[in-house]
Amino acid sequence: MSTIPKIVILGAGYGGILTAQRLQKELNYNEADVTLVNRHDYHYFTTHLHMPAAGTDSIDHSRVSISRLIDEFKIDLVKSNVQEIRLSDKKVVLQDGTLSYDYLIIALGGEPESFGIPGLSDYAMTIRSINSVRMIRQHIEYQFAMFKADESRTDRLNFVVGGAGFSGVEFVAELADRIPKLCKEYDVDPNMVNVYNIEAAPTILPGFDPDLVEYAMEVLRKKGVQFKIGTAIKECTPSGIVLATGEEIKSATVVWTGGIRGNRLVEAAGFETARGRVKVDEYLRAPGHERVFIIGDNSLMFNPEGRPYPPTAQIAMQQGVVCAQNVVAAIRGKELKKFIFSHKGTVASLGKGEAIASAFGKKYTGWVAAQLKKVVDLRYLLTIGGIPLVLRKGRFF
């Protein structure tokens, strides 16, 4: 019987793919069996999805085949849906089988957080996957086509985006860029189109410098975005949304970007969670489970001030590298490495040629910030796929 430890990675997002790549680099031949489980055979760039969702870029530019990113002689890729995590007998139940593990890395990614708003999960769309992006893009184009068939349905030209964090702001920016082209294509008066960005918090893009936030709002207002800040969505209905103020906005298109929670499979496994996220230790391990590591959207870690780190791609990538190092150290009986987040800066796109950024202790806006955004994207492509991936995908970012 083989005594080689079995490592199972659940999810090939930012954290999972970095974990897999680092494991294949650091493990010796026959030192461990590594299996990567993902529901698709591709890895997609979550931070790029707002563009194909709005229709300003191709979906194929936002994904890459996993087989191009891993060595399949070292890592076994299993395309399947995870159904259950059984901690008691160290098994993962898949849609079409069961895997046993000695070391488990949970990197399943998050799910939209509805905050209990009635109707949101039934009537709003979300930017969370390649398939959801396809639906949003086609839905938007369909509204323009249908409006021309019945011009009394002005609600078809009202587009509501709930949430003004990164996803919400970057999506409305791209949508505002796309609207003039759609109006021209479908012979629609641009003055009839309304793009609303609704945010319950007192500001958009929380965490950004107020000057950068003001710049972003001014850029987007000039593009036609209408903000309703400090205003919560009370209900989502088949005909639009109702705000906490009582105002109703009739809309055939509601896109929700207002929050992310951890994966429900993690809760169902029996971990103690907060909104589906597990408070991991300094080595990224789940409490009471020394051989179970949790990273990305499913993990909860706190900064030195005692506030939780936001679940960003940046932190997931760094966790993936340290997680792999710690699994290898555990197998070899070596000391584990504490995870310390190194903040590299923050960039938010505001559409074509526009962005805001906070990096290197300075603030950037406009074209310079947009170039920084490209640098961040290219650096990620370089990290996971080297020069060949940069050459293939880089020009689209």
The other form holds:
There are 2 protein chains.
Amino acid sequence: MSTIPKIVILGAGYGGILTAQRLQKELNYNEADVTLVNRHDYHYFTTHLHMPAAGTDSIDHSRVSISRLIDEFKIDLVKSNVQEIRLSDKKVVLQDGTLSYDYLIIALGGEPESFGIPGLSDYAMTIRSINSVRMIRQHIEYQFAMFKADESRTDRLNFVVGGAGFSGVEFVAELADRIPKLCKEYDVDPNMVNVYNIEAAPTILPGFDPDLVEYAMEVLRKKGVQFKIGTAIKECTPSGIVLATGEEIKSATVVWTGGIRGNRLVEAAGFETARGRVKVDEYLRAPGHERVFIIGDNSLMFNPEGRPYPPTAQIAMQQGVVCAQNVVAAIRGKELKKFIFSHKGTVASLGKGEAIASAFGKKYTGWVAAQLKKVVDLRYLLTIGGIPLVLRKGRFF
Amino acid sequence: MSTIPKIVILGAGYGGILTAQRLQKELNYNEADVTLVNRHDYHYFTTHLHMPAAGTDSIDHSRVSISRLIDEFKIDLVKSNVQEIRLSDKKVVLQDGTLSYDYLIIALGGEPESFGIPGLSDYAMTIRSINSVRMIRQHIEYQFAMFKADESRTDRLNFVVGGAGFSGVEFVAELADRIPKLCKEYDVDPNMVNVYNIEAAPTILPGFDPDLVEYAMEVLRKKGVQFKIGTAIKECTPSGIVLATGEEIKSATVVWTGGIRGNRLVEAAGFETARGRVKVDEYLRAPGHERVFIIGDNSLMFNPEGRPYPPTAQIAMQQGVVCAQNVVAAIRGKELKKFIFSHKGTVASLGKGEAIASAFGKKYTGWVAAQLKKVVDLRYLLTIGGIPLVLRKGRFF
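Form predicted on its own already given; the form predicted together with another copy of the chain follows:
Next comes the full complex, and the chain you just saw is listed first.
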């Protein structure tokens, strides 16, 4: 019987890929068996999905084959759905079999949070995967085609984006960029199209600098976005949404971006969770499980002021690096490293040529911010795939 | 009161455009007022629609603005829907007004014929206009996107084309060319996709040379088309079709190409019709109406053997030319010209690089036939729009 420890990584998102790549680099030959489990054979860039969802960029700029990111001689790749995490047995049940582990890294990513709003999970679409994104893109274009077959259905030209956080704002900006092109392709009067962005909070992009928020709203309004801020969605129906004010917006397309919660598999595993997220220790370990690490959207960590870090790609990536180091340290009986989040700044894209950014203690808008956004994207490609990936997937213009 | 005769042309399809262009050329200054009425401000190439319908070519290769084809100083263009032809009043009622005429040319085009098959007009799509074609294209791609969201719905990957005449075969060929690309784009196993072509007649492409028919079937089978020949569709339902044999094919996409009948407006005008078509005299005039000409899909003419000519672009164009000559002759009190159809041959496209053709008393297949098809298309562009249109709309490769 092999005494080599088995490391299983669940999920090849930002956290999982970084963990796998670092393990591959740090581990010596035969020091551990590493298996990476993912539902798809590709890794996708969640922070980029707003573009293909709106149809302003191709899917292929948003994903890369995992086999290009990891060395399959060093890491086994299993393409399967995780169905259950059995902590007591140290096993993971997959759709096509079972895996035992000594060390487990849970990097499964989150799920859309509907906050109990009736109808939302039935009638709204969410930007959460390549499949969902292709669906949204096709759904939107199909509405234009269907409208031309029956012009009484003006609700087909109403598009509702629920939530004005990062994803909501970035998506609505791309959608506003795409609408004029769709109008031209389908001979539709652009004045007939309505794009709504609905947000229950008193502001869009909560947490962002107020000046930048104001700038963003101005840019988006000019692109034709109609905001309803401080307005909760009461219900989502087959024919649209009802607001808390009682107002009804008829729409054949509701895209919900209002929030992320932890993965239900994590809850089901028996961890104590808050909105599906597990409060991990400073070494990224699940409470009471020294050899189970949780990173990314399923982990809950607090900043020095005691507020939870929002789930972002940035934190997931940093966690992936530290997680790999800690797994290696644990195997070698060395001391583990504390995770300290280093905030590199934030950029929100506002469509073609427009963005807002806060970084290096400064604020940026417009073209400069849009360039920063590109640099962030390119740096990520460089990190996970080096120059070849930058050249194959990068958007330079 | 003006004594200049008013000529009204209804429809800017193959027949209507050719009539308008010839009138524009033949008429002297102030010899007549010509008005061309069309639902859209563009003319489209019906024989080309199978490509954009399948998504293998852009819409813009299938239409051209009418203002590029006629001289608006010489011909008035009215964009409106015809609602009624009032023969006794010599008036045409449009959605936005009324037009009087002295000479009327009815070139409205036909309508899909469902032969009374239940459900067909409700649940099947038809290739009959730019709007319908964009709808079919988007509907097809949407099925792939939706399938990836719920892979139990394998009916979304079944595509049924009803009718294996010209339009049916040309469309199914393009669809078969498009499927592999859609499979790639949506990560769908091509073996899960089924493309059916159903035909009640004992052969596809009835009237075509049997050797060529056999060749066509072989080409299409290799592309993955499954034929059900000599098999009538008994019913079309929201979930697919039921065949006369009782077999059910579950499908979210049924495209009906099984036949064309005359326009219902022509029937409603009081003409005696057979399947909506009016038996015109040898000068293309409606019976009992010396100044009403009917051309294209709404006219019924017989070949020397007493069989009706099928409604094609070729005959409509030739009718348009003779119709214009006869209207001018009538205005000038000259003798009218008999219409004699000159058959120039037939080409059926079988997708990329493949076709069958019978022309100059010979049969052609494969690459040569595909080139002939392109020549036919380019010649048409040359006829209606000269070199500039050929350069803008032509597909050379």
